[in-house]
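First comes one chain, alone, set out as structure tokens in the form predicted alone.
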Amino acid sequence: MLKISKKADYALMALQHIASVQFGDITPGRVVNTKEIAEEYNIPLELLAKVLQVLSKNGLIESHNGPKGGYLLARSAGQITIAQILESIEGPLGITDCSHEKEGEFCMQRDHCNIRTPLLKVQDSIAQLLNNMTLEDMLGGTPLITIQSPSAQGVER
């Protein structure tokens, strides 16, 4: 099943979080610290740090030390996008092992394999619409995408 981890999941409500308060207009550019986010998404406090100190080091948000310090985004919410995000968390993004073969890695199945090449097909659609998506993207509240089912057409939702 394909399924986003939860530090992942941390990591992009954190930053949509981040970036709806910078961009935002009741005090726009204000840092936002681990704790407020932690305490506004009921998330594990030393997990967060940890994700906000990956995404900080990946260079997708810039972290302000002191008293009132916490996290802005390193560039516009525009600029950053959900690949990126996920990809600073879990590393290439694939949906099968063969996604990422190294230099030395060999699957048995290769050879014989006849879903490698469908599922590399699924695979560039996904890496597709994430690197097409940004979070300014998911700070607009519609829908992204719409998909329609073939079986769907012509019935009224």
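Counterpart to the form predicted alone, namely the form predicted together with another copy of the chain:
Coming up is the bare chain, nothing alongside it.
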């Protein structure tokens, strides 16, 4: 339960990769294209492309067209939260259907609903959790990808 979609998974992997390349010590500032990521992580190329499109559209990354083109983080890794990434792909956080009810629309159970308040509390807790975690935290937490470079030039955050 509460499984996030594959697309969201791919988005996280891709952004982590872009961040590690862009802010790494090997080739800082390098532009990275879709194909590179897809091959590195065995992600279907076209699907990943679509995911990156959405991230670009939502202002998380910048796209550069043409040969030698690719993607670039729109802001620093510390300024991109997990919540922002997931919401870009899967839409706003909502444990229940009635989380974002507009004025005038109610779920069929609303009038006698007994679980709305406590569930919203749970939702807030999760939101807080995801908002306090950034891409930078992900870089530090796990061993970074290591591109085949014989001179292992210490990769750190």
